Each structure stands twice: as C-alpha cells, then as structure tokens.
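Presented below, as structure tokens, is a lone chain in the form predicted alone.
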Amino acid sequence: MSTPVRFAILSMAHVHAPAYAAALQALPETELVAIWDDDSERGLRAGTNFGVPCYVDLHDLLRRDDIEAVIITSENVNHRDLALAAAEAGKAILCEKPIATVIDDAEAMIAAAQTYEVILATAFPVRHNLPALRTREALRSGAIGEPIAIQATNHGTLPPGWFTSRDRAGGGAVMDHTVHVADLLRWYLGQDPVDVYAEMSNRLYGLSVEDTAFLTLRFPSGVVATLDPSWSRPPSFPTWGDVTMEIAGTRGTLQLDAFAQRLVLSPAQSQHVEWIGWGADMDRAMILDFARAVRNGTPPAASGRDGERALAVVAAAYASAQSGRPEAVAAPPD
C-alpha cells in the first residue's frame, strides 16, 4: 500500500471506538486524521487523547477531500443517518455491529453505498481472530466431516450507558451479542439459517431490555445451532466475555475458544484474576483488511450485506420471543 488511507471516526459513543482509533494510529497503512462527535465534550476529549481535530459539525468533516474512509462507532440507532451522509460524501464506510437496529435501515445503507459507489463494510472482527480462522479452515477441509450440530456462546458483562437503552441500542443482549456468532455461522456453513426460536428474559438486572437469552437456529443443510448471547458474566469476571463453539460432525468434533490465547495473572494486590491476551490483534487485522479494500478496490472481509444478514437473525429472534414459536429469517431482496 503506497500511502496510508486517511480515516475519520464518527462518534466515540461505542466502547470499541478507542481501540479502533488506537489501531488506526498503530498501523502504517492507516492514518487517523479527524473525529466527529455529537457529544462535544466526549469528542474533544478523544481528539486530545489521539492528537487529532474533533468536529461538532458532521458536514464540515465530510467536506474534507483528504478523508477517504470513516468508521462509524455511534449508538446503534444512528448508524443509518451517519452512513447515508458519509456515502453521499464519497467516503468508504466501516460500520460497527449491528449494522443497524432494523432491516429497513440496513437496506437503506446498502442502497446508498451502491448509489454513491463506496465500500460499506461491517465490523465483524472475530472473522480476523486466528482461532476462528483456523476453525473455518478445518471445517472447509472436511476435518470433522459434515457438520451436524453446533453449540455456541457469546457471553458478556453488562455494558455501560446507552447499550441498555432500547431507543438507542435497539434491544439488549440479543441485539448486542447475537450478530458475531450469527456471522461466524453463516461464514462457516456458507448458508443463512431458515428460522430461529428464541427465549429471552431480563431477570438478571431487571432492565427494560433482555439480559439473558437462548437461541436455536436451523439451517437448510439440517445443521442445528444453539447460541447463548447473555450478559451473564459478573463484574468480577476477568474479561468482557467470550466467543466459543463446539461443532459436532459426521467424523468428529471441533472446539473453538476464540480468546483462549491468554495469560492468567493472579496479582497479590488484587482479589481478581486477570486475563492478558497474547494473540494477534483482531481489531488491527480487520481495519487493515478494510484499508486494503479501500486502496485496492477489493471486497472487505464482511460486507454491508453480511451485516444485514446477521441482523436478520436478530430480527427473527425478537419475533420468536414475542410469538413463542420459531420465526423465519427474512431472505435478502433480489
């Protein structure tokens, strides 16, 4: 890559935004040149931390010709408006997951990217996690024969602030944590699920959104997968959560623990065990993949359509929790 791709971050609202900013500054292929935030105090603080200007007027930032790409890390409900503005300004877009809170918004984002001929990618960093990559390679090589059943988890701790607001997040644990594994399952199996059955509860924290859930997904090939996306890890847990799978096949089983590349530290001055990851940085790998897509005009690892397909699983899960029966996963438009 000859010259770095110049990025702006749109909103520091998301907990992943600082890590993405740090990744942009660490990679020689990328450069963070600006931040926009509708919360001026938060934005100015981030601008100071990362040594770049912070804008309070979105269109002032988007008018800069030197900015080639943006990363959207706002509250979920604002993804559509920010993506449409960025697409109209001719900026490539990497959007935090979930791509939107409703399918219509995701479709509008995809349509805008097509209209203005810009790249729209979804931030699915687990596709760049080395254990997850090796799992896909093993499945594709036939190491365990044909997959039959999958048991998966994406547990988490209770996230802060707006994540527990239905108006701003679009839901609770199911909206927040289903999409990572839904995307991996599609990526591994090469197919979308047919339907989803879901049970949800808010009994852990008593919030207006669900904090625990259990989903069953059925695929056209006959594979049945279960997923626990609950915010069930207590504050004392050594890390935010996990991504795990146990995959049963016709010739064996395969186990994935995406974040098992870690050191376990038990400091004398603390009552809590700490996990220190030593594996490759999947955020950096995702941003590097996106930067190369921008520079070379190649498809990103996870497209806007991949984001919409994962969101379709979430939508079916919420419909199922209301109806009490399995609900079909909506097919993408022709």
Contents of the next structure:
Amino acid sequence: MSTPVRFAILSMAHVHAPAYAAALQALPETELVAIWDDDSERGLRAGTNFGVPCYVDLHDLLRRDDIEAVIITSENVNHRDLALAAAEAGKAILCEKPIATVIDDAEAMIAAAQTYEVILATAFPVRHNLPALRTREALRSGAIGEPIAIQATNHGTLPPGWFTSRDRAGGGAVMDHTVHVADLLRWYLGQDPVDVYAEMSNRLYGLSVEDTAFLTLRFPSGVVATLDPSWSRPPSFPTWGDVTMEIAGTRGTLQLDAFAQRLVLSPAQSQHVEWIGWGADMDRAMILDFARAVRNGTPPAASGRDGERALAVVAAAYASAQSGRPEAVAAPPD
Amino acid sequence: MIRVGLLGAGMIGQVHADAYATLPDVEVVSVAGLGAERAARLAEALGATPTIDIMAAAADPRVDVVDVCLPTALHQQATEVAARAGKDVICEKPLALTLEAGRRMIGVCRTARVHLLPAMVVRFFPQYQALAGAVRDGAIGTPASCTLVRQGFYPSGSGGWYRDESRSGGIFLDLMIHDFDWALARFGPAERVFAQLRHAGSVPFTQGMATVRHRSGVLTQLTGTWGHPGPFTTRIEVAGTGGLLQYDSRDSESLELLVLAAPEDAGDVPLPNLATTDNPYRTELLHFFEVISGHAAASVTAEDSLRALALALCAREAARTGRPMAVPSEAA
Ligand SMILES: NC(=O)c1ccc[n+]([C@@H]2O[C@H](COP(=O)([O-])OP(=O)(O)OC[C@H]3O[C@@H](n4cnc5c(N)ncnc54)[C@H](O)[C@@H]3O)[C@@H](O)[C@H]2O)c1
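What does the same protein look like in the form predicted together with its partner chain, given that the last one was the form predicted alone?
Up next: the whole complex, starting with the chain shown before.
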C-alpha cells in the first residue's frame, strides 16, 4: 500500500476504542491522527495516551482534509448522528457493532454513505478470527456436507457503564451479543434467517435490560440455530466471554471455539485464573481490511448492509420476547 | 434375598445385568428377551433362567421385583402385568409413550400397592448430583439460566424401534427426557416450551432443540443429538446471580485408552463412558432396592417421570407446530 490511511476515532466511549487506537498505531498501513469525544476528560486522556490531539468540536475534526477515515466507537445510539456527519464530510466509516439500535437509523446511515459516496463498514471482527475463517472454508469445501443444525454462544461478562443503559445502548445482552453470531451465521450460510424466537430475562442483575436470553433462528434452508448471547460469565471468569459454534451437517460436525488459543495463567496474588489469548489479532486484521478498502476502493469484509441485516435479527428477537411467538426477520429494502 | 425378573436383554438389560452381578441381597432369577441367545447369555452370567415369553416372565411367581428394560412401547403392558401379579416394578425411561399410558401405569401400581420406580438414571450420575447439590447449596446464588446438552450416535435397538417415533417417542421423549427431568427437578414447573427438530434426510441424524421458561423465571435451553459423530457428550451449565457452574464430559476424561485399531463393534446405544465414575446404573438400582425393602424414600418418583414426559410431549408438539406451547399446570 502507498501512504498510510489517516484515521480519526470518534468517541472513546466503547471498550474496544483503545484496542482500535493501538491497532491503528501498530499497523504500517494506518495512522491515528486525531480523536473526538463528547466527554472531554475521557477524550483528553486518550489523546495523551496515544499522543494525538483530541477535539471537542466534531466539525473542527471533520473539516480536516488529511483525515480520510473514521472509526465510530461511541454509545450505540450516537452511531447514526456521527456517521451522518462523517459521511457528509466525505470520510470513510468503520462503525462499531451493532451498527445502530433501530433499523431506521441503520438505513439512514447506509443512505448517507451512498449519497456522499463513502465506504460504510460494520466492525465485525470475528469475520477476521482465523478459526472462524477456517470454519467458513471448511463449510464451503463441503467438509460436513449440508449444514443441518447449529448451537452457538456469544457469552459475556456484564459490560461496564452505558452498555446496560437502554437509552444509550438500545437494549441489553441481546443488543450487545447477538450481532456477532448473527453475522457469522449469515456469512456461513449465505442467507438471512426467516424468523427468531427469543426468551429473555433480567434475573442475573435485575437491571432494566435483559442479561439472559436464548434465541432460536430458522433459516430458509431449514437450518435451525440456537444462540445464547447472555451476560452470564461472572466477574471471576478467566476472560471476557466466548464465541462458539457447533455446526452439525450431513457428513460431519464442526466445533468452533473462536478463542480457544489461549494460555492459562494462575496468578499467585489472585483467586482468579486468567486466560491470555495468543491467537492471531482479529482487530488488526479487520482494520487492515478496512484500510485496504479505503485505499483501493474495494468492498470491506462487512458492509453497512451487513450491519443492518444483523440488527434485523436483534429487532426480531425483541419483537419475539414481546409477543411470545417466533417473529419474522424483516427483509432488506428491495 | 430379593428375587428379580429382568425383562429385556438388550442394551440396557445388559447394563442392568452387569450391575445386578455386584448388588448384595438381590438375585436375578429370570431374563426375558426375544433374542433367545442374548437372553441366555445374560441369564447364564447371572445364574438365572432365560425365557422368550416376556409377559409370562412379568407374572412369574418366583419373582418379587420386575425390571422392565423393554422397548418403550412395551413398558405399559409389562408394568401392568407385573403389578397385577403383585410385583414391585422398576421401569426404564421414558415411563411411557403417552400421558394416558403413564397415568394408567401409576394407577395400576397404586391399586396393586406396589412400587413403580422410574429409571431416570441421570439423577444418579455423580456429576449431575454434584452440580444439583452445588446449586441447592447456593454456590451460584439464584439460578437464571441453564443449558443442557446430550449427544451420542444414532441408536437402532432390536428391530430398529428407536428410529420409529411411534415406538420410541423420538428424541424429545427418549433422549432429552433425562434433561427435561433434571431441569424440572432443579428449577420447578415449566410455563412454556419452544422447540425445533431437525433431521438429515440422507443420513441418520436428529437434533432436538428446546427452550423452556420455568414458572420460577429460570430459562433452560436443551439440545439432544442422535447421530453425533464424536464420543457420547453431555454438558450442563447453570448461571446464577452468584456465579457460573459448568460441566462438560469432554473435559472430564480422567482416563483415556487410545488404541491403534478401531474396535469392531461400538455397541448398540450411546452410553457415557463409565470407566471413571461410580457406575450410576448400579447406584440407581441399589437405591431402588433400598426403597423396595423399606429403607429409603424414593428420590425420583413415577410422578416425576410423568412430569418429564409431559414436558417432552409438549416440546415434541411445539417442534411439530413451530409455536411455543403452554405447559398445562397439572402436567408441569
Ligand atoms: N437409562 C438409560 O440410560 C437408557 C439407555 C438406553 C435405553 N434405555 C431404555 O431402555 C429400554 C430398552 O432399550 P434398549 O436399548 O435396551 O433396547 P434393545 O432393543 O437393545 O433391547 C430390547 C430388549 O427387549 C426385547 N424385546 C421384547 N419384545 C420386543 C419387541 N417387540 N421389539 C423389540 N425388542 C423386544 C428384545 O429382545 C431385547 O431383549 C427403552 O425404554 C430405552 O428407552 C435407557
């Protein structure tokens, strides 16, 4: 690649923001040049950490012509406004998942990217997780024949701060943890689910949002996938959570544990065992893929539409929890 | 000395026979099976007499207790014949294929004043007992959710009866009944169940998936697989306000034998690897004989197994209709 793609990070609100900033600085193909944050204290701290200026006025940052791309890592509900402003300023956009909290917002973002002819990508790093990629290759090569049924998990610990606020996150565990697996399933099977059944509860933490859920997704091919997106790993759990999938097919079964490549650390000073992942860095791979898309005009691994399609599964899950029935996953426009 | 008539000399009959060989104060006097050769082999090992007349064996005046290890479709008839002849009855799971049949079995045994002890063996597996004990002791606070998985190869049974849903009840009744029972015993009655069933047209593969909302508010997700290509696998996970408890049979092999050539026959029905646990089938039978001789109260009752059957039937129906089913309260 020629010159590095110059990035700004819009908001340090999301827990992934520091990792993305570090990846931007580590990769020769990318450069972090600025940060914007509506929380000026948080922004200044990040700016100092990463040695870049932090803006308090979004438009001052977006006016800078040398910035080609932004990563949006704000609270979920703010994705829309930030993306619209960035698109209007002609910046390529990599937006943290979920792309938005409601379909209308996602559609507005997709439309703005089209209008201003900028790339809109959704941050689905698990597409860049090597075991998850190998799973797709194995499926495509017919290793297990035709898929029949899938058991998936994307467990997590209770996330901090705004993640548990309905107003800012748009929901709880289902909003936070459904889209990674929903996206993988679409990517693996090449189709959207027909409908979703969901049972939810908030028994673990008693918050206004759900912490526990079991989803069942039915696909046009007949494949049925169950998904547990619960925040059911306690604070003592050795890591943040998991992404696992067992895919049974007509010729065999694939068992994916996306983060099984780990060391086990038993510290003398603590009660808690820790897992230290040593697998290939999926965040870097995702950012590199996006930077190449910006530089070469190629499509990124996961588009804004992919983000909206995964969000449609979330919307169906919430509708199902309301109605007590399986609810259809809305079709994309035309 | 308690004298037992063993009905069924198939896969589970063999497992029970192995346990009887080690039980004190219990004597198997007859072994009944259609395959005369197999019944004869089991009988010889136990010093019993073999027979192919199964219902006569159920009423054999020489026996005190009848152990029904027959295909599920025969449980009701064998139980009623034995009970009317005054025998206590141990009956393999699932209790019956329908609630009406199960209720009649319970009624006939009650009228005859004999025990009806359902072989819900998972209750006697040490890891499931340890997990239930830890949950009961509050190790994870208030439970919120539970995941139960049970996967093995596709059983056939004498004459292929497992593969005929009208004779085995299918995977919800035959395999997943264990986990339905375990969830009901831990988390209380079910409010509703949603379920899906998948078959592979071309190969013997079946996966049942169910989500249960208990009246207590706990959510349970269950998966059962026939045709799983790996070793027999069971998993449990319970998440609560005070932590997380997990069991995975794949992590628990404290002894593994790796052989160069694959063994010729893998057996008829998937069974857990028992080599490194207290044999739960023996624990189960030992407990039942304590109940029969009046030394213990039954830790699992025919009513428990009827409730599990009711939930399994609701799950099967939910899978057929694609709609969640309300679980009737008398059954729940
Ligand atoms: N608790 C467990 O872990 C467990 C495991 C396997 C089976 N089971 C239950 O045990 C019972 C027996 O299962 P199995 O696997 O031993 O069956 P099987 O087919 O291996 O054996 C059945 C026995 O019943 C005899 N039999 C009598 N009449 C028959 C008929 N009309 N058709 C077929 N066989 C007939 C057979 O000759 C044989 O001796 C079933 O209810 C099953 O669900 C329980």
